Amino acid sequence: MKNDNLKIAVYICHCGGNISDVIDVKRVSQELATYPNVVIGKEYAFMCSSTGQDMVIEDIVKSGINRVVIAACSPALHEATFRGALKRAGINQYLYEHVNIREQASWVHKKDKEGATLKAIALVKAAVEKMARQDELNTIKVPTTQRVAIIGGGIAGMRAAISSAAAGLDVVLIEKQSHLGGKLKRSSAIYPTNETAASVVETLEGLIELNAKIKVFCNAKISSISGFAGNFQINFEFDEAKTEKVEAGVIIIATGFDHYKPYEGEYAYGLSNRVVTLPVFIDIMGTSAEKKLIYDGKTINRIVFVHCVGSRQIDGIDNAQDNGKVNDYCSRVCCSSALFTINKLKDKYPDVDVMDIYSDMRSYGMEHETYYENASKKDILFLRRPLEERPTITPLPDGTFSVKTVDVLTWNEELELIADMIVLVTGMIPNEITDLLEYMKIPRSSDGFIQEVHPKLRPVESANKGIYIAGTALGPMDIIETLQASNTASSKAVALLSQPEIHMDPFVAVVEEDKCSGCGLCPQECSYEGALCMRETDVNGNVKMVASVNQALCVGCGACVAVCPTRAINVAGWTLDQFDAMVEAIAKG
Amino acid sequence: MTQITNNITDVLVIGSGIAGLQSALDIGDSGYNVTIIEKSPSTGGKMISLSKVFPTLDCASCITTPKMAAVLHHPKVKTMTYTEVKAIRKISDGFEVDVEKKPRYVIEEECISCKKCEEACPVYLDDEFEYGLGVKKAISIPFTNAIPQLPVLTESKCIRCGACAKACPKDCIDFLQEPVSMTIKAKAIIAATGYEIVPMGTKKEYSGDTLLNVISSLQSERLLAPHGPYGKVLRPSDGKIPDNIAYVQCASSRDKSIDVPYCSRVCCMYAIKQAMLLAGALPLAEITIYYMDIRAFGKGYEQFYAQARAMGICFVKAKVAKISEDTEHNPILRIDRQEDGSKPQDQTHDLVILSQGILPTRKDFFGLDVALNEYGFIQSAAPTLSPALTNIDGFFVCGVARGPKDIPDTIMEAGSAAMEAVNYIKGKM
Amino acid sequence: MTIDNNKVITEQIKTMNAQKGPVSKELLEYYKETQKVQKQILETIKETQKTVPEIAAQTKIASEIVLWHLTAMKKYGKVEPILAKSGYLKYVAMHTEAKA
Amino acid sequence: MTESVRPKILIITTNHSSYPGANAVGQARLAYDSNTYILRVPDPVMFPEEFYLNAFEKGIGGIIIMSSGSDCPYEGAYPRLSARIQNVYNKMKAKNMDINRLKLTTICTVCTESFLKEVANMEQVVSK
């Protein structure tokens, strides 16, 4: 269905006055009605309404319309709506062009009605020219492997494995350490449920062991990841010398986080054994004797907690990290975790004095606020420092510490405290997974954690389709949040693999083989491994080298298009011939 | 394309805010049938009424409408708006849910959303979509980007002049329309019932229900929205463009005296976001945020907070003891600074926004004995491993119905609840 | 609207009145008051643009009520605000045919 | 302000950033002149050098390429694009054309102010 027998219908939407108050919609539709190849030119109050859509469908069915142009709001809002209408009318949904005359015309040219109308006419003509050169396009269907590969066997990975397997998918769980459970294995009680971490991990392990659909590989090191949504291949070594190749339709990254490790001298860290991080202190508390807190051979009577170590850092005040940047983000869980721990500490050792230096207390969870309140009741001395001030901690010759800090509640006075143990409330940092991210072509956010495709509405989806992220690989989260995130990641996996084929948009590079001269310029422009290569092909009985596209890997950027001397390669739906014609129509007006 | 057969569905989702929309989409995408019951005339919940969202500053409407549209067009999802759940009964293989579709007094299949009825109607009313700041007609389409685009007649305020019916080009006004009841059988239910904000008068000292220029955070969302009631940020008492605006944080959270002892989690961030938007809309305005702790704990939030400080938004650590007003309706805040230990002082502003906390919408679940926590939010039965589970087999929860949270956290819970529901149904098959 | 439908509507309204009793006095009062106030406001800004306090002073109607009505009339295209950077917006009546 | 023969400005926007950015200008009800025509592309990297020269030949007054810059979702596209535009500049110089008629810039989804600035600048160039 090339240019012969074109029957294009053009509709101009009033958008209930949003457009028609500025643009003379009648004039636009009338002018277009007589334009070459256009057989219908109409305007209507709301094209997106079911009546509007029905009108389009009726015209297609009754008048044999085979291309549709609608000028209305942004395509972001209704392009899919009208494609759906074409589909329902029984014609190819891509024989449709959406012209934006609201956000990009009527709303911005309110005071220039004539200009806006002329602009609308030119834009709609351009769209008609585009449609005159539009072929049917078809959704690309990629068969899928009904298996999920999960990288990381901490609680996030384990939870995702259990959910995905329950939904009927095969699961391969790949863990670099010798055991599952990740960081949680080591810590003791967890908030808010007060369960032991070990019990949570054991429960998950039990469920995994019982499930024949889940295969676990420990001591694994991934050496390569290739493929695309529906068909990934992961190669890894495990148990020393064994190698394994796994095919999976979806990858879930559950690589977790690392604890921030203070540098030597940061709040006296490394200068004394009795300056410890919160995770270490939680371990100490888990095994310490009753009645008296003895650590490093000394009875501990006064402890100072310092919040935001390695978090909420400020350029120019704090030292940059290895990546050259400060950790300017909040680690989310540390305030609540510190308060939870302080309460435990006071319950176990009521006589230990606790001082807590913070800037904002971020005990945001419903139950977490009670930790704060309970701690306050237990005579914890909370000292609030201004955001930019840092406490100074100096080890004293007698083994105690001098802690100097500014307290906003007392006229910003500098106070000196003496303590015999310091707990640095350290935050979370991203795990070192640079290789993995490179294999998968996934970017990091400015905080170094994995970047989601949209932080608001698509928080577990990566930029690479078919790869989802569970838990703290995304950023700091507590245990419940981690498990919710991993459940959501598996929900995406189940949705993607719910059909034996994945359906993808057809806007990828297409080669007209008879036009291809085999010059080989285009693959050099392509940044996507495997997406475009030269291949010996039989073209109309003539075997020659032509460009060949792997549609599942092509992202449709068009880098190849610009260098083709014969215009043999184009992005489907966005061809150069179409753009030339559109520019021509615009220039003519 | 699968059409849902009569009143039988796999999963019934109560509520079509972002939590309900997302869980319905996830379940539908996984190949199961979903029915959404929404009591309001449009889907979209609270999110569709917001201005922009933190920290991306995406326009809330622009990112919500596609979800609303996706749900509307999803072959596996059926949405019933302006429909209330009346009763839920647990039966052996799921639930029986009695619902009642309220009359719009409009023949829905006929309506072309042309708004002629609304134009013709002579009765002006407070618009609940604008949280009282805007005005609607006794018959009106709920808001610009409502889905579905169907008008609703507020029958109790109709003067029966017939103007709407006369204006309707399709004769689809029906004053005698009656509620329609039906019973839906569902294998599982997801409660995505969201939240209400704490009513403005709750904290007596703030007189939020009587002072004209003391407004709620949701009202200020509307002031800032591109399609807001005034088209510009104005204060309600006299339409002045405010140039000295204050936010009172924890105005009804972390406060035992009003039985909201918990942190509402979103107020710090929405106040910062609104302050930034205000600074953009009113470059000359002074904007102060009175706060106790700034809880910018989500991804990218701390950086957003830093950006706000760099923009010159003034953050003052202070408790607000009392709010009154002068003869010009300028609110006067009695503030107790926490930073320099000075005595309480009075600060006058043009406009004050109370960062209202979050309350659960429901205390009862339609006859179903759903366990709630001490604050009235739905209690998780397995809070660590399966937070979406409730005490009732097959009844799941997500989003703010389970406790205050922001949009990304809500989306995470929606997906999680969808996963649990899908696996629950699968386990029973 | 078709003539047939005109009858239907008249019948429907009759039925409503019979079933529910007449429209309440309070509602009718409220309706008349809003009509009156809007007319009054439009009158004051027919020729010259004015701010909310100016209209309030002239009409002796509380300024928050003036704003409420201007909001309504702006939404339904009867007045237009003139944008300002600070202080007060001025409103002017749109010179279109008044709707019946 | 409707002098009808104003030179036309072609604005090339990307699906990912500047097209939604142009929408944001509309959503904020900001205003710019109507001699502006927005084309949407996956990425302007697809246009060969001749595309721009042909457009000028057809009568387009100015072209603003609003790329996604460092936010570009496509690997390697931006460096390729800017190198290509450099070549176009060279060709324009050879033809004695004002190179200010072609502008490569970066516009994000919410860059409303910069959008207006770029348009205003180009208006000045084409009105000369």
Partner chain sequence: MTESVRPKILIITTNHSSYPGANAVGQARLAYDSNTYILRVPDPVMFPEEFYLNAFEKGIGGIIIMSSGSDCPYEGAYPRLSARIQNVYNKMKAKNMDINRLKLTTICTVCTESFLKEVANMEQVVSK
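Just so it is clear, the structure is predicted and the values come from calculations on it, not from any experiment. Residue numbers count along the first chain shown, from 1. Each form is matched to the other, and the largest set of C-alpha atoms that superpose within 1.5 Å is called the rigid core. What changes on going to the form predicted alone:
Of the two rigid parts, the smaller turns 18 degrees against the larger between these two forms, judged by C-alpha superposition.
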Second form
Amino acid sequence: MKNDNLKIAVYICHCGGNISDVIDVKRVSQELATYPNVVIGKEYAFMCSSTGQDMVIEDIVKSGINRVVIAACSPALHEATFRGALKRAGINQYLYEHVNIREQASWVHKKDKEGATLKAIALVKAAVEKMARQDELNTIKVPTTQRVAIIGGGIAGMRAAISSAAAGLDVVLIEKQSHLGGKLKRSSAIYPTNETAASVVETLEGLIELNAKIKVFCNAKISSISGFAGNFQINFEFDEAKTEKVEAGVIIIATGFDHYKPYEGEYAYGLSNRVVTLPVFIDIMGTSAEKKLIYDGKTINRIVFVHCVGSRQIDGIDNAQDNGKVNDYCSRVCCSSALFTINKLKDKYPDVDVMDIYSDMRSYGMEHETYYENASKKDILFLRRPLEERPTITPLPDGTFSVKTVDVLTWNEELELIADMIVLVTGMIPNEITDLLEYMKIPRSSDGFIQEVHPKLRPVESANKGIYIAGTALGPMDIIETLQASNTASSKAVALLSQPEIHMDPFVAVVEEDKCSGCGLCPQECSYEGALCMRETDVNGNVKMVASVNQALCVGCGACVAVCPTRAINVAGWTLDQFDAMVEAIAKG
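Follow the form predicted together with the partner chain with the form predicted alone, if you could.
Nothing else is written out below except the one chain.
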């Protein structure tokens, strides 16, 4: 229903030229200034700046503005910014509509300035019509359980547990294996500190054991996860026959990664015991105490390292994985890990000849380039191959290997190397956690890792409020990055649970009970368990079945709205009346 006594202000942002270089912003603001219910139409260079926000606040206070429309960049960037401005001005933060005329007009119509301007005018008019029918909305308040449940007991989960407990929260740490530490439960050295992996794990374990706020469950298998931000329930079995139900306000997923395992025959893997992956070779180095490197009964005098095994794969050249896709991403940490290991190898066995076949050397971490420089000084032979050409590795009768490759550094010369051992520098792949993601309705990225909302604006946040991701569950990271991401996830959890209630956006389904026919179509369409159900209630003196919404579980997708035959359901802030008015405004232009 359209509201009376409307005073709508419209602001058009130049976006530093991103918009104004294509769209005639002055024309847009002038035309909207004369549109029904609009009392102010302005354009400004940077609406998101403090000066731009102050302009909006001043107009609300001095001119009695009660609705605001801002046409600018993506709402993902500054919707929260402008809502905050409305709150500071003393009006409801949801009486504001953000129009994206950068991505939806100027950027996609750079060669048609007139068309882009007309489109911007139509989009802003639609937003005005929407605001003319906008009621005040209030955030949904959900009581919280002051506990964090962490799934995964590797270093990411351990670090997140320690940080969360240090902030005063109770923590439950759930690990599927019989011990904490994950893939760092080994004796080899790690970069850049040169500590043993086990010592890092032991330090974290010690901190966990001393903290009464952290409860650890090992040998755990999760059977279900339900609930919503502030009130999640996790059911699992542990130590075989025992069962446990944990209630938590926040979940942190720290399920880690897996090492890529080459298929039989890939770079001769599986054809000889002396074709090993880098993680296996690191363990060999960590346990070897001989003056010479001896493995599989043979003295190793020459080793060839091959990079990008299981990473940066190419369709049509590499075999697809179980998901039908190749791993076309870079695993980032492999080059540094290989170079670190090569330096350790040469320090321990200086007489072993080492050749390194790579396509691009990406030692991206701070001072990691020194690994490459030091290896070069130790006479490591680096051979750069084209990305699309794979080295051919053939086991020979005498137990050695023939390695044929093209070297870009010698003008694509074809070379044949003879080696006693092959080390495949394998990448990181996502852990198999399909069931967990199904329980929590969490999407994957194109690489198969868990998808965060935005890598810069909302890192470690999942699409499901109250669920955060720590460490390599997000993607390839080294140890330092993993610990940093874990602390970030913990900080998000602490911030969310800092108050006894969580405030959630009100854009959820709302039922007009007098219009509801009780047909039951909407719960069948809902993808979120418990968000929508049928219940018996008294409506104007008559007892009947009506649709009922759990506001904490509803995500406002609108699927229920689409199947309701009586238009009894709307999404707050996006009602059918608002949509009708917006479409009509766009049609009129």
